[in-house]
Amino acid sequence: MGDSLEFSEWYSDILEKAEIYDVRYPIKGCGIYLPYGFKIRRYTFEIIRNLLDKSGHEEVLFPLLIPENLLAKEGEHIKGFEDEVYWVTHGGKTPLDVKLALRPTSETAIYYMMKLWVKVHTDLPIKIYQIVNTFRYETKHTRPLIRLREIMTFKEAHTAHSTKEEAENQIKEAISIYKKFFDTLGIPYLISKRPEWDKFPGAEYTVAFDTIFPDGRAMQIATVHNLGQNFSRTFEIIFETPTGDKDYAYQTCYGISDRVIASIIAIHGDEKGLILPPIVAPIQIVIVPLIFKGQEDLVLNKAKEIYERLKDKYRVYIDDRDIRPGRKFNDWEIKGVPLRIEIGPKDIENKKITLFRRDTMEKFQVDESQLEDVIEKTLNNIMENIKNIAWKKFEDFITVIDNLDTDKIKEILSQRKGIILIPFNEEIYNEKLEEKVEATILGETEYKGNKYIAIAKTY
């Protein structure tokens, strides 16, 4: 899947065959999460919900519609989104007095309310988040779960603090939360501080997480923004300090989207289909009874017995369809089910259970009495293995160059792509560098103890 066209075809094919996402909705850049894909999405975002809840964030839900005057209040912010906004101009047949935007992001809506909530320093900090859909009129080539006009899953967190130091610490916490999140999913990443010309509109600075897809292109999968007092000054989020003075709140925000789901699919998958991390797999264990004439009840009863033993701890499914076992095996390999149990008359007679690992395609037998222990160890090992494989592939895509050799950079990016790192140099760190290397400057990053400029072809 190293070639861009080859990967693109594989990606589109697997979304359909694994029944994850249907692109046939009659609006460009909009699609449907099918039941299997929706469960992957649900289990994935349960992880980030738990991480945020445990770190003192609280979940909220804001309206989809934002009045035009509110969206336009922060000048720099609206410039970054004005070409991408969908507008509601009528209620029925009646023109609206004020146009309403379908949220491209929620800073302006949330900070309008924060002004009403914050009066004194004891009202701070505020740490809230929501998981919602957002809309952006993408004019580039749309791709399922990667570049959408309706981003169906957008987790945005927003915080407000009484000091600059607290806001800086919140940035560190956000980065730590995202590292735990991606580590849990086995998704490798490079963290970089975006250049000034590519930071979030209205932010003091932006930190981003990038991964690398099998075709060698970098994919932005998370962003963290220090907003300073830019928005609080615009929206007058003012509080009384402990000394009785007035000050503006210091703010941060950070987001992730459906690209996380795309990354799980792309980074762990292989030619046969998905390889899902057990923690997000809709079915963690599939039981396939191997039916022989005259022994149907024996095998099915044993399958049900095994199901009862496992169902309280794992997401288990018995595939008792009346089709050939080979077709069943193929179906579940495409869907990336981490572990398969095969049960036939000989297994029952010998008190053995046959297990199959999707990640290594390895089949082995265990004593029935040891089944629970072996399954727990095997699922943990599967997660560790796919994580290690993903990081190895990621590291293989990193190229360190001693100096700014534009011809060499262009040659590498045209052939194998990946991320190129050159020693950080303030004199060359500007937008003209992007023109010279004909690629995107991801930003400044630390890699193995040294500071570099990261360069890549991106989505």
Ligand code: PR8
Contents of the next structure:
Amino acid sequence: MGDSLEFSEWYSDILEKAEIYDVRYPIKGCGIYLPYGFKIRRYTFEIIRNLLDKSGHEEVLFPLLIPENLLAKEGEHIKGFEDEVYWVTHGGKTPLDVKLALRPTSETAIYYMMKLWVKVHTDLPIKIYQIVNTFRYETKHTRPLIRLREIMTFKEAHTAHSTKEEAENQIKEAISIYKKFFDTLGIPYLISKRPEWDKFPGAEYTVAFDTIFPDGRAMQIATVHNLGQNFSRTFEIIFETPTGDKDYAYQTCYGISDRVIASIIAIHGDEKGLILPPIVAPIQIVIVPLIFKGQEDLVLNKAKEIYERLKDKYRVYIDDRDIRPGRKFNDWEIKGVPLRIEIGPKDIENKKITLFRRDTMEKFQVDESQLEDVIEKTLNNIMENIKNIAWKKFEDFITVIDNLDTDKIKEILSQRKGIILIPFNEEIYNEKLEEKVEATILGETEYKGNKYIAIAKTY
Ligand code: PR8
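Please move on to the form predicted together with this ligand, as the form predicted alone is already shown.
Starting with the chain above, the whole complex follows.
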């Protein structure tokens, strides 16, 4: 999967064969989550939901449509998005008085309402989020789940605070939430502060999480923005301070998307197919009865008995299709089911159970009485193992060089790619650097205690 073309083919193939996402919808940049993919999506976003809920965020739901005058209110913001907005201009045959945008993101919709909700400092902080679809008319090459025109799963959080310090702390909290989220999924990341010329339109600064795909290109998987008082001034989100003065709210926002699903697939998968982190696997354990003529009942009954023992704790499925076991094995390996239980007459006789783990492709036997214990340990071990492998690959993709050697940078980026780190230096840190190295400046980052400029070829 090393080069881009190979990876691209592998990725398209896996979306189809593992029945995750169908790309054949007749609109560019739009596709369909199939049942298996939808379940991966659901379990994945359940993790972020829990993390946000536990840290005092509340889920809300805003309209998809934003009137033109609202969207255009904040100058920088609209400049950043004007080429990407889809417009609704008619209701039936009647032209609308005010054009309506399909939200590319929801700052303007949400901050219009925040003005109505915020009067005094005790109304703050507000910490809300929604998981919705957003629309961006992307002009770069679209890719399934990576660069969508309908971003089907956009988790956006928006906060408002009464002091600058509190907003700063919120940025830290958001970063720590995303760290936990990606750690839970075993997705490695580098955190960097995006350069001025690449920050979110309307933000004071942007902090981003980038991972590296198997073809060596960097992928932005999350962003955290400190909006300062830019939007609150425009939208007049004003509150009375404890001393009776008036001030504008200090705001932050942060988001992730379907790219997280793309990352789970790309980062952990191998040439045989998906390898799913157990926590998001729609089926965590598949039971395959090895049916021999005359012993069907014995094997199937045992399969059901094992299913009953496990079903309250795990997502278990018995594959009793009338096809060869080899084909079943293959199907579940493509679909990345973490653990397989094989049940045959010999094992039943010996009170043994055969287990197979997808990550290492190892088969081993356990005593029937120890099944629950071994399963729990093995699933934990699978998670640890795939996370370690992912971080090892990620680290292998990072090259630290001690000065701005453009030839060397270009050479590395044209061959194995990955992220290159050069010591931070204010003088060279500007937009021209991108032209010099013919790549993207991800931003300033700390790596093993030192400050660097991170450079990469990106998606
Ligand atoms: C915000 N406002 O909007 P952001 N397809 C798939 N994923 C995408 C795409 C796309 N076309 N474009 C962006 N993303 C802020 C924060 C509310 C929430 C993903 O920020 O424009 C990227 O991973 O940076 C990006 O980091 C994230 O959505 C948030 O988008």
